[in-house]
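Just one chain follows, in the form predicted on its own, and it is written as structure tokens.
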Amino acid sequence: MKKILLIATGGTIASGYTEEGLAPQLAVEELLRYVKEYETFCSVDACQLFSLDSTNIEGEHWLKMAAAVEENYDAFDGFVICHGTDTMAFSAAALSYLIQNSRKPIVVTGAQKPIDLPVTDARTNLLDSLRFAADDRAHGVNIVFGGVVIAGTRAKKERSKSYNAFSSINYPSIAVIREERITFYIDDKEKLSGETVFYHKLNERVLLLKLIPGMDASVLNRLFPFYDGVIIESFGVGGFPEYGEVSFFSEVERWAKAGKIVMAATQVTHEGSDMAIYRVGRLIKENFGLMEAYDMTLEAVVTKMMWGLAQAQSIEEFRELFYTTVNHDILFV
């Protein structure tokens, strides 16, 4: 029987009603009381890492989650992390970079409604996650939610209330779970080689800036002292406007000469960027060596930049790290 470590971090799944609204209240042991069926296929130890609404989770918490897995890695066959849904995709992506090449599953899950309500998705999600973590074919960091298994770097929360809150973006789902059956669409555990690697540093001086029509590039000038990297969500397949008193061309050049990273992404959820198509994208990319996110999710781009900036000693090393595929995060380079 597989031995699983359940790591609780708060979130809706563990929340209760207060005068100010829903807030995490239930301890991890209380969560397990609602899914006693797990006892037929695995044993579970529990760890209450912290108890937060996921809106309040940031880089230091990702490092603590990764550290909890690392400290217990040899003692357990798999890990399930209970987490709030609002920043779950960011956390799953961050964990994908902090814990690489794991032959053991690290599952992130949560719920749209608290586990103690009569009607909730929480019990199904938690039981599915424990079941997936106990499966011999499971490995790496994945989100299990709404009966779907999604690679940690490919998940995005696309619905704020529905039970099928998460989608896999620009990549197939890893598996689906129906009742007690797990059907794998991507079964690639045997392709893994080498040791599991844990990383312990992030650089959170990263900004995500969404373009809107009429935005002047002077905003980058004001932000320059505070960030080591910026991701600009451009329009369509990618391009920066040429209007305004301060041009994006001059600001991108300034950031590049200072050794800072400028990354172009797209506001369009599906199919990714391709800055070579239009003049407004091609010129700035060719002139200033602008990087682009291609088919990656914004959550993956943000967290991979934080991870890469903390590891790399040069822009060249950062580029190499960023464009090396980790947990299915990028296909088109």
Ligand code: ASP
Second form
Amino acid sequence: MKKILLIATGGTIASGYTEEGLAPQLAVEELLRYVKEYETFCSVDACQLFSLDSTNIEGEHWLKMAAAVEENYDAFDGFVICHGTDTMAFSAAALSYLIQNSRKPIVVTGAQKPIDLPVTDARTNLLDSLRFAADDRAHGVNIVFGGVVIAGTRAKKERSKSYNAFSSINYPSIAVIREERITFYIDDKEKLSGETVFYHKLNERVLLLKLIPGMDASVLNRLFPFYDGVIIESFGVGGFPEYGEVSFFSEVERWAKAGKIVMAATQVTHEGSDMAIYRVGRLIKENFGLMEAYDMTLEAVVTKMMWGLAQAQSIEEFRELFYTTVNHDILFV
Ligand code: ASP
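In place of the form predicted on its own, output the structure of the form predicted together with the named molecule.
Once more the chain from above appears, this time first in line as the rest of the complex follows.
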């Protein structure tokens, strides 16, 4: 029988009603009591790593989750991390960069409703996650939620209340789970080679800045001392405004000369950026070697930048790391 480690971090799945509103309260052992059916297909050890609304998750928590998997890696066949849904896509992407090339599955899950309510998605999601983590075909970091398995770098929370909260962006779902059956759409475990690699550092001096019409580029000037990398969520396939006394062009140049990263991404969820299409994108890209996120999710871009900045010694090395595909995160380079 497969041995799974269940790592609890809080979230709605473990929440109860308090005078101040919903907050994580249930311990990991209590979660398990609601999904006893798992005993027919796996054994589970439980670990309470912390108990947070995922709004309060930071880089240090991603490192702790990765460390919990690393410390127990040899003793278990798979891992399930219970997590709040609000920042789950960021955590799954961060874990995809911190734990690479894993032959063992690391599943991130949670729920829109607490597990102790009579009507809830929590029991199905947790049971599906344990089932997936115990499957021989499963590997790497994935979100299991609402009957769908999504690569850890491709998930986005697109619905704030419905049970099908997460979508796989610009990439197919890895699998679907209906009742007890897992149907894989991407069944690629045999393609893995080499060792599992754990990373232990992130650089959190990363900012995501959303353009709005009329935004003044001098905002980049003011933010300059605080960040090593900025992702600018631009419009459509990508471009930066040309108006104003302080131009985006000169600010991008200033950041690039200081060895900082400026990355263009799009605020459109589906289909990605392509800065080469319009003059407003192509000129700045060609002149300053501006990087762009193409088909990646913003969650993946943010966390890959944090990971890449912590590993790379130069912009060239960062560029190479960033454009190397990890857990299906980028196709269109
Ligand atoms: N605020 C909760 C959290 O992210 C929402 C949830 O888990 O669904 O922890």
